[in-house]
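The chain that follows stands alone, in the form predicted on its own, written as structure tokens.
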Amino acid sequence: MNASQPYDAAIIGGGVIGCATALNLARGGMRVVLFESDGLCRAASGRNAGTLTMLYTRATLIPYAIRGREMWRDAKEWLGRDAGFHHRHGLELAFSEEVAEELAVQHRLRSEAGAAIEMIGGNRAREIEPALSEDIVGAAYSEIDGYAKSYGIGILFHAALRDAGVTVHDGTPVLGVEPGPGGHVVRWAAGEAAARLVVMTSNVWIGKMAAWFGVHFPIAIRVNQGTISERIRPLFKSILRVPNELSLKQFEDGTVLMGGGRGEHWVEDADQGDVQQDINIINSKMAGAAECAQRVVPALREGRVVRTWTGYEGFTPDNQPLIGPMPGVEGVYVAACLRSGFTIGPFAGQLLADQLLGREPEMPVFASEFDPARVVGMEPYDTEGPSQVA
């Protein structure tokens, strides 16, 4: 295929919004194109805890993220390959009554919007968990979370790609899009391909890629941390999440897997990032994750950690995502920045690719709230302050 030859659509990103948005496309109907500057679902959709759920899903994203999770746990259908779905209960956990009230305000706005989240006391979230620790006076749980196997998800996109027809170019970084003929030129370093409409789904690259067309979009780029135990006996089965430090799920095989840890990491070019990485706050929240993860379930003394691993994830200033056009720009489009994005991810393409197929989305997409327009101009996301949840 050459530039003479278009595509319906380029899609800019292989991450689960936009292998879930060139699926969808592909089967209506579209002659699609996927470029991917690593492999397919290697970088935030591959590096995640895969975690599905409401507890740490802002309120506005909920019924999206309800839809996704239904999706993940009903992948058979629609990627035609099971994708490791496990239903969970999930506990955030307090260790005061000052936290437990914030969290009473914080679920109470999740609960609105249609999150299934009660409040209970240390006794009852004991009882769902008994390894969990005496400190604990309440949580906030709910009944419908679990998580799906993140680090596998790109081999099956793969195979589905292939199955609906969509030329993916993986391995390939795209150097720019162009004006051409009936639409936009891509250029990668081997080639280029025309397309009626580009698709930017590069979450922390969306800032460089916007640069492209003349647009500032002022993105903040956060390191997130995993890291995982040795395979121990079987403590928990829950979703277990402190707030602002860990979250922590317990696999099949023994291992438990600790999100987060103490403090945030910032980097300002994710290109740069095994540089700009400061080792220190690495081993830092490795060791605050594991001091966490004890506290929460003491019995995890038992276990030892084996890696850390780090991944990328993008905030607009208001933590709401880019879904939309780009401004003053026909025939490109973004979907980025998507907060709970592996959950909300599988939907999200479909929303998405409903839209752009002249289809009614069964949910808003190309919503004032997320609207890419809106931020150019804004203050960027302030990594000082306090994380934005509600």
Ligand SMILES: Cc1cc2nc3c(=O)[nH]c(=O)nc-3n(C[C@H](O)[C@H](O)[C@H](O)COP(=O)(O)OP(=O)(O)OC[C@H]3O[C@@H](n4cnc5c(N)ncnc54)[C@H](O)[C@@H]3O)c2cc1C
Contents of the next structure:
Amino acid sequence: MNASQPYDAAIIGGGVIGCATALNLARGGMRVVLFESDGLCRAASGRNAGTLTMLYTRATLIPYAIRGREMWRDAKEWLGRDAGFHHRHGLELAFSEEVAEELAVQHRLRSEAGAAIEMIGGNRAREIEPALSEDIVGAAYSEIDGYAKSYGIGILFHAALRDAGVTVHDGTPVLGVEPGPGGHVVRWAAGEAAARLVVMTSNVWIGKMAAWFGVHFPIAIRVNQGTISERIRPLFKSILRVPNELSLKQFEDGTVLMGGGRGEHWVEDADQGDVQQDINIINSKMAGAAECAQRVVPALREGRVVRTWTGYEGFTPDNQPLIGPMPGVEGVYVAACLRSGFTIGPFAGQLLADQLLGREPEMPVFASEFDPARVVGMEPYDTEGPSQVA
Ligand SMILES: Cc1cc2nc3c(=O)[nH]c(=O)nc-3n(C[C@H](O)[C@H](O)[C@H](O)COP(=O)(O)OP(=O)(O)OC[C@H]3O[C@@H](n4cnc5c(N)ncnc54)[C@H](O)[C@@H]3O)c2cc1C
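Let me have the form predicted in complex with the ligand next, following on from the form predicted on its own.
Then the entire complex follows, led off by the chain already shown.
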């Protein structure tokens, strides 16, 4: 292989989607380079709650989430290593009949899309999880939820990418992409590389990258939060969720991870996140998460919170991902703002790679509802409006 030859593909953004895309392209025979500003999977992909869930994935994405979950289960086969997958049941909980009815409506759509979700009463929910509060009147029950250990996957991807022959430039923010010999030139502070195809998998940073090509994507940046407790005696096994508020899981070591928290938190610029994030909101979400967790499982009062952290999620105006060609720019592709992106990420990377390798993807990936061109000219997601986080 000639080192001065252009790469077949340059991937910009080393989260789960960028890493999975790079891995599959390289295994499909392409010469691939991957750029990541920080370390692999250290942004949302390494900070998320790790829930592999049907209960809060958008109905249109359920078939993708089912396959994504299977891929985390089978990580040894394609990633070469176990990703800490655990099969768990999922329970989305209602404290009132009104909420139970809303859940029934929402989950009908998900069930029609292929997720086996059924509504059960409060007593049945407590048979499944005896530690649940007596105040719970009903729940949506998913047979196939689960989790994988998101915080360890950057290391796993590093090894797999190396074995597949991908050149990884981590700690390397890309500064721009210009037309060049053989396609495009990717530029960073200390150098540049030519590539035939460019794939931008930069999630909330996609707006900045689109601007390199004079394209405006209206992306809203939501601050999501995780909070973890000290070790507590085993209290529950299922993944629990309170709609629009919190997910809750207890790991084998006894710690309880609370994902989310009440209230919305948005920033304008992810690169200014350290100054734009509001410490008062972070503190109140942490306290709210602990309070909500105790409302769900009263015995959690025994434990203390030890740490809270934040990460970013990108919202498009219609809350669907951006996957497809960069409008008006040949040879440049986008895969970003995929909510439930940890669950779906490995499968999204496989589909995208198959599409770019000229193979028939197992499910549509350059679909019209994901087409990045659709959001150009749209009003941004209404961050003041009613929550559509579910
Ligand atoms: C707190 C939290 C909890 C969540 N919980 C869940 C959950 O339980 N289940 C679930 O399915 N999903 C969850 N999510 C969502 C999920 O984490 C994301 O959808 C997914 O990780 C997105 O992956 P990604 O590869 O698109 O983006 P990211 O992981 O954000 O990766 C994008 C990468 O691009 C890099 N980048 C940006 N600009 C440049 C540049 N100029 N040059 C080079 N690199 C650049 C960034 O450094 C970053 O590493 C959660 C998210 C958060 C924040």
